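Heads up, the chain below is alone and in the form predicted on its own; it's given as structure tokens.
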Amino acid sequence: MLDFRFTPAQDAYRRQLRELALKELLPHYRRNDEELRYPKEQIQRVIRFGNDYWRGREDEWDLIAVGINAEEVARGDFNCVLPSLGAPYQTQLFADFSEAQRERWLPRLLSGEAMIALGITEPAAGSDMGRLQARAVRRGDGWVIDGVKNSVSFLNAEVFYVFARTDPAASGWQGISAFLVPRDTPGLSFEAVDDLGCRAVPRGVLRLDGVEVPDTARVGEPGSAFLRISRFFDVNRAVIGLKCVGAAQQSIDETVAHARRRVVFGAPMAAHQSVSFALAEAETHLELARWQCYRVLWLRQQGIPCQREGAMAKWWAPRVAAEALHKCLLLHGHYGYSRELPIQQRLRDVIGWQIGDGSEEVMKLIVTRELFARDGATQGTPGDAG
């Protein structure tokens, strides 16, 4: 029997986290964007709340709770989500860290005192990791890394999780290894990018010029980095979807209140079907996207493969969230178009995640490959002539 209910503990967590987000995060959202201010204090506040709430019942602190965190925190400040998701999320990313690596990095990362950034994307290799150009060459007891990583979110990170090819004879995604590179390592340089949205989180280019790291900085076995990080992508794509849904849902709620108050042609806006139906459609799409994301988290928690479902969530949820936000902006008129309301900022932030962690087109490729790999699914393949 399917059961789509949250547990009582999850329901209470949802309510309390939403209250915190609207009371303590939302008032800082605009300022952080305008001043390019990383919301470290707000992130740490969310982390403390989660730690306190789940203390003594850590067995209930699961990936569904992570999804709740993403959705509710995004109502207040979209840019506080990823660093504040807590231990269940972080352990997905840190699954292959050695004991020494965990001891060195986890306490500060889990407290929000420090941040980790993924260094995967390159100028000629975005979602296609098989075209990775960065190289790591063995030298004595360590490695020397050279390459350029762009679109690195959290360029202010204390440590970078860098992916580089260690086997030049390997092709595609094989022969790629990962390394933890501290920010103060000689040979690292940084170049910020002036983004349209998510401006409180610095993003940009990471250059590695003869960067030397010991072998103890390597994560997992050599050449296995792609397979390991791909397990994390499923979770991350659901989290991205839920934070986009959360931001859009808050704007829907605000727009419903606006439509009740605002009188147009002698009646509240809500009485006009052109308004109410538009909001009903947006609400429907968000609800469907929401439950697809939670389904991915549930599947991953059960150890069930969910790459296809994760790809579906990643391309669908940010799209419908952006469409809902656009509609909310229009229903507020020129006031919605101004910086006085957070709708425009949420729209700018969400659009960035239609690209980040894999574009819509790449996600559809993942779905398509599985769709046409099914035995007897079709008599032909895309492009076959009859």
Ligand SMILES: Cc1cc2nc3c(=O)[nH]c(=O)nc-3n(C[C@H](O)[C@H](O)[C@H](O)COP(=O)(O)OP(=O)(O)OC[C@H]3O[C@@H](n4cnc5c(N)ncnc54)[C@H](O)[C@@H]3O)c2cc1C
Given for the second form:
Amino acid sequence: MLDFRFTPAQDAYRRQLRELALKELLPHYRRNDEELRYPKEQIQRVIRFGNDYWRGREDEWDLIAVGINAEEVARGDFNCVLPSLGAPYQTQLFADFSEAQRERWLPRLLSGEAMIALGITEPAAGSDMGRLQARAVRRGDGWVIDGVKNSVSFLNAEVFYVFARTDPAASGWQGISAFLVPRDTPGLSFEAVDDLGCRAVPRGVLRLDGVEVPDTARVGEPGSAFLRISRFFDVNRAVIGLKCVGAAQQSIDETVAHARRRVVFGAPMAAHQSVSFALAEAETHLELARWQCYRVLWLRQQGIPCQREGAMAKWWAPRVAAEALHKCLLLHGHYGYSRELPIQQRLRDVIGWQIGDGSEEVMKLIVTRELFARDGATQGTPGDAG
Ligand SMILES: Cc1cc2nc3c(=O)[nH]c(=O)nc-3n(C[C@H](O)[C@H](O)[C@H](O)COP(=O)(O)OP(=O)(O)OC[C@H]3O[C@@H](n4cnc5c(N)ncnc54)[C@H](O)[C@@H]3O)c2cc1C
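Just the form predicted on its own so far, so send over the form predicted in complex with the ligand.
Next comes the full complex, this chain leading.
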């Protein structure tokens, strides 16, 4: 039977987390952006709250709760979301990590003391990950890695999850392996990029110059990194969708309050249907995005493939969130344009995630592939010559 309700524990979690986000995160959101300050204390506050809340009922702490976490924390501070999602989320990323790798890294990641960063994108390999050029070459018991990763979020991380080609004869996404490289490994250098949004989280270039790691730093079987990370991306795309939805939803709520208060031409703005309908439209789009994201999380929890659904969530949710934020900004008039209000910051932050983790076009390629594969044998697929 279909059941779209959240459990009482999830509802209460949402309520309490929203209160925390608005009281304890939102007041720091702007300053962290302006001062490029990583919100470590706020992240740890959310983590502590989650740990306390789910203690004794860990079996209920699932991916749906992760989704709630993403939505509600984004209402207060978009940049606190990813590091604060707790064990059910980190377990997805760590699915193929060895016992020793988990023991070494997981406790510090789960406490917010450390962060892990993903090094995949390169100067010549973004959407087209198969063009990846970083190389890892076997030497003795370990590997030597050379390459440039030029879009690493959380450049302040303590450990980098780096993708490099280990089989030079393989092409495309095959022959790529992943390694956990601690920050203090000789041969690493860092260079931050000056971003439009998400400025509290440093993003930038990670150079690997003759970086030596032991074989125990390798994650999973050699050559299989791309397929493994794809499984994580399916879930991550729903989480990204929900953080964008949360940021936009908070702005809609603020804009509703503004439209009630602000009088224009003898009536509150809200009495003008061009205003209230615009908000109704944005609310509808966000609601659809929200359920698509939760469906992805639910599918993964049931062990059902969700790549197509994750791709749908990833192009739709950030787009409608950005559109809603733009509308909210305009409905605040010149106040919305000022940095006094958080709407412009949320918009800047969300735009980043229209690109990060895969652009809209790349998500549509994934959906297209499945769509045309359904009866591709008889009908032909896009790109077929005949
Ligand atoms: C905020 C943010 C955080 C990020 N964090 C990380 C991170 O932690 N680790 C990491 O490795 N990377 C990260 N990235 C990089 C991100 O994954 C890439 O930017 C993304 O995959 C796109 O690659 P690209 O920027 O090289 O664009 P390109 O691949 O050059 O694409 C440029 C444009 O062409 C379009 N395009 C590409 N192929 C096609 C096609 N076949 N058909 C139609 N259009 C197409 C794209 O949609 C895009 O609009 C982050 C990016 C951002 C903005």
